[in-house]
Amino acid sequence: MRTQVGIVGAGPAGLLLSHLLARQGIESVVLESRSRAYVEKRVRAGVLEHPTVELLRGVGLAERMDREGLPHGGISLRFDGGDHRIDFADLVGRGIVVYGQQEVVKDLIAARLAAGGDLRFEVSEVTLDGITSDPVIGFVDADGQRRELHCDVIAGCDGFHGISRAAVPGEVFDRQYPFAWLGILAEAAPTHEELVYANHPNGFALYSMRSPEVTRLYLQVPPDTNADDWSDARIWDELQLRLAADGFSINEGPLLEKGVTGMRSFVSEPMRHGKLFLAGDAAHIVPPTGAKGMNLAIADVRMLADALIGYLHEKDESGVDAYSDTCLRRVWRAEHFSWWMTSMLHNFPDEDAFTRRLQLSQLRYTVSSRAAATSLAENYVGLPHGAAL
């Protein structure tokens, strides 16, 4: 087999890269270890930054998002018994759209298949060879046949646990947080139009939604928490307590999903080795507090697509040579913002009274200073793709 770009991983990064390349006449093959049904149902992030939304609209992928997505013009920070809205529309003139990652994946798969794209699910025993010279991806197809895919370049979009990250030598930056999120997906209509981030003495809580019928909610818990130890009643009681505010209520309903997500910050530098390019979670992970994970992956592949188009069409290597450094500037900006949001809103096990007062001071300043609120809004809705950071 031969193609121009071999893409490992059929998440948002790999699928969008294939779509962007195809629009410019560049062939690709996407390889995914999971089944199509699995990746289309895998619930992950739900917040799309303004630049992400504009990109999806610009490349013909926004019809269902514009019909079913939930536009938001702000968020609330809830602490010390009060609720404080950060008005994105007023502060920066832009907003976000809540639209689940799995829905983006469904749209991308449908678009690639409709255009005759080569997507191969349920592959196994993937190997990467010839990375610095003539790249070859070895794999066992879903039919059990061992195959070799020869390509000009490889895009590693297979996440933190995939094979691509380990094939790029370099430096790793890693921070583990001393807490996790217990998340639920509930069949219950949202009672609030925007996300609520709550700092409470019992720990952080997040009120979110996925559709007019489904809410997504999170509780800060110890990192070794077993979700089965939390009954439905206990979860709802704790959510009601941590998110309490005058005039605010939470609809309760059957749980569709329950799980624990660890919190970490991770960056692997560089994001390129030879003809292998990393994108998305294969190169970086952010704690979900800042809603940056999927958006960073999409920013990566937008940059990578432009670089590969120049390289494969014009033999111009300037884009591929600049790819890693350019992406990492955005990555570290997002890492800082996500760390800042996480540190401001969560309770730390070793937190003393002094630290707690500093945290509350930061929250009060953020909601009372237009400059501070604007900085939060600007980062949350997303800095423009290609901005000098």
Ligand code: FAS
Given for the second form:
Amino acid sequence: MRTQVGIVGAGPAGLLLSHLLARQGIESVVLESRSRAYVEKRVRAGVLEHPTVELLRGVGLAERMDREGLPHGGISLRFDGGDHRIDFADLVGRGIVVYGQQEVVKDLIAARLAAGGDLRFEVSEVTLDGITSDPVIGFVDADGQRRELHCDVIAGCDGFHGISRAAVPGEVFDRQYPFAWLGILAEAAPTHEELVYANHPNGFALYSMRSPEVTRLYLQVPPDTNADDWSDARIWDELQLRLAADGFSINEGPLLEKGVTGMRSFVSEPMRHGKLFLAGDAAHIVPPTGAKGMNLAIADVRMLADALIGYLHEKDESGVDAYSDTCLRRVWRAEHFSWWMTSMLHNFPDEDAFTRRLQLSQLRYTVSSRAAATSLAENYVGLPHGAAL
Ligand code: FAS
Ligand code: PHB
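With the form predicted alone already on screen, would you show the form predicted in complex with arabino-flavin-adenine dinucleotide (FAS)?
In what comes next, the whole complex appears, and the chain from above leads the way.
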């Protein structure tokens, strides 16, 4: 087999890259270890930042998002028994759209298949060779047939647990947090139209949603938590307690999904080795407090698509040579913002009184200073793709 770009992974990064390349007449093959049904039902991110929304609209992927997505003009921070709204529209003149990652993935798969894209699910034994000379991806396809995909370049979009990152020699930065998130998806109508981030003495809680019928909620729990140890009643009681505010209550309902997500800040540098380019979670992970994970993956592949188009069409190497350094500036901005939001909103088990007072001072300043609130707002809604960071 031969193609121009071999893409490992059919998450948001791999699928969007394939779509962006196809729009410029560049062929790709996407290899995915899981089934189509699995990747389309995997519940993960929920917030599309403004540059992501604008990009999806610009490349013909926003029809269902614009119909079913929920535009939001702000969020609330809840602490000290009070509720403090951060008004994105007033502070930075733009907002976000709440639209589940699995919906973005469904839209991407549908678009690629409608365009005749080559997506191969349930592949196994993927290997990468010749990445500094003549790249070849070895794999066993869903029918058990061993195959070799010869490529001009390879995009490693296979997430944190993929194989691509190991093929890029470099430096790793890894910080793990002393807590995790227990997340639920509930068949319960949202009672509030915007997201609420709560810093409560018992721990962090997040109120989000997916549709007028489905609520998405998270609780800070110890890092080794087993979701089965939390009964539905215990989850609801703790959510009602941590998110409590005047005139605010949460509708309860049957759980559609329950799971624990670890929290870490991780970056692998560089994001390129020879003709192998990493994008998305294959290269970096952020704690989900800043809602950056999927958005950062999308920003990476926008940059990578532009670089590969120049390289494969005109043999212009300036884009591919600048790819890693340019992406990493945005990655570290998102790493800092996500670490800052996480540090400000969670209870740290070994937190002393001094640190707790610093945390409360940071929260109070963020909601009382227009300058501080604007800084949160511009990072949360997303700094423009291509901004000098
Ligand atoms: P992905 O991990 O989405 O996709 C990689 C794909 O590669 C997967 O489909 C995988 O099956 C495939 N793959 C792996 N190894 C392979 C191999 N050897 N061969 C072929 N295919 C292979 N972000 C937020 O912003 N908010 C959240 O609330 C949030 N919650 C999350 C919860 C969980 C449990 C996880 C794991 C992540 C969460 N994230 C969240 C982050 C998430 O949204 C990622 O940032 C996003 O999926 C990144 O997209 P990709 O880089 O495409 O990686
Ligand atoms: C979600 O809706 O899943 C969500 C929203 C905001 C976050 C993380 C997750 O910071």
